[in-house]
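What follows is a single chain, given as structure tokens, in the form predicted on its own.
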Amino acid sequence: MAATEANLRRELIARALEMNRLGVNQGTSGNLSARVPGAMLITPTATPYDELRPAMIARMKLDGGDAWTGPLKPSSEWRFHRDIYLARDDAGAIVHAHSIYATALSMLREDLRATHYMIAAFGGPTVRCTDYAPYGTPELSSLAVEGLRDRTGVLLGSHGMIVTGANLAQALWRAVELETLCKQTWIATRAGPPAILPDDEIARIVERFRGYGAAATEAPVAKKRTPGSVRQKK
């Protein structure tokens, strides 16, 4: 095993534990992956993170169908991880979580709008919310890929969140930021309709974020699209 891959396996476990410690996820409901040449490493299904060992991380070829190597089955959500990597050259890591506020807003089937400028960390003035599809299905994968079009975060209808990053550190940072945005939006809407920042202001912030800390990255560009239907909301 190459040293880089061995390090990524250890980091996947560390980030999974950190994800739960930060309250972004509960139990084993979430999953994480990282890209390696021609393949991805992904957390296994239904295995407590504190019991994981590097050898337990599943390895799947990006062009290898549903085959994997390792002692444990990959996460049941392996399909959208694989399809996102195939569609997006800029994705080096993916975090999926059932965080409380992001999941609550996903139940409303409404896009998260620019109630705070930090939405620019996801590439535009919205984080889309998809329709519902059962977990682990091609239909959910298609919705996820389309929902992430020119974005680095998406809410899955009645399910949770997906975020991408150039690496695991950035992906987890975005997961925390998305959950924070959803919590802030939820709290604000209890008092009344929050103000929405204009699209041109968010576009300026997106540009400023290109060189700003954990947000710094190239703008997301989809290499190809997988058909899916995301409801367009005003």
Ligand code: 13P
The other form holds:
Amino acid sequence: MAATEANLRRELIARALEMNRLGVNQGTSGNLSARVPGAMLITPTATPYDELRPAMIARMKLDGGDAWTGPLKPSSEWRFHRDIYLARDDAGAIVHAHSIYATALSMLREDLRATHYMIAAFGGPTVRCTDYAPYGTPELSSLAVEGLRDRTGVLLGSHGMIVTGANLAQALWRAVELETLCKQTWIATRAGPPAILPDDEIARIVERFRGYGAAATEAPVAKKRTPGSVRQKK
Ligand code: 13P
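I would like to compare: after the form predicted on its own, may I see the structure of the form predicted together with the ligand?
Following is the full complex, with the preceding chain placed first.
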């Protein structure tokens, strides 16, 4: 096994544990993957993250259908992970989580709008919310790929979120930011209709963010943080 792949296997476990510690996921719902040449490494299905060992991470070729190598079945959501890598050269890692506020908003089936400028972290003035499709299905995968068009985050209707990143650190950073944005939006909408920032302002922030994510690409596995506290320099 190449050194980088061995490192990625260890990092996948560390990030999975970090994801739950940060409060953006709970239990065994949610899954993470990372791209390696021609293939992806992905967390196994229904396995508590604290029981994971590097050899238990599944490996699937991107052109290998549903075949995998590893002692455990890959995540039931392997299909959308694979299809996103096939559709998006910019995706080096993917995080799927059932975080509380993103999942709650996904039940409303409305696209997230620019209630806060941090929506620019996902590439534009909206984060789409897809229709519902059952987990693990080709239908869900198509909805996910389409929902992510020109974006790095999407809400899956009545299900949860998917975020992509150049690497695992950046994907997890986006997961925390999307959950935080959903929480803020949820709280604001309880008090009244929030102001929506104009598209041209979000376009400017998207430009300013180019390079902002670079800090996240270097970010070490965090110790203990709470959602919204993963910070980088702007
Ligand atoms: P896995 O345990 O198979 O990864 O699935 C959890 C999940 O989030 C399904 O949407």
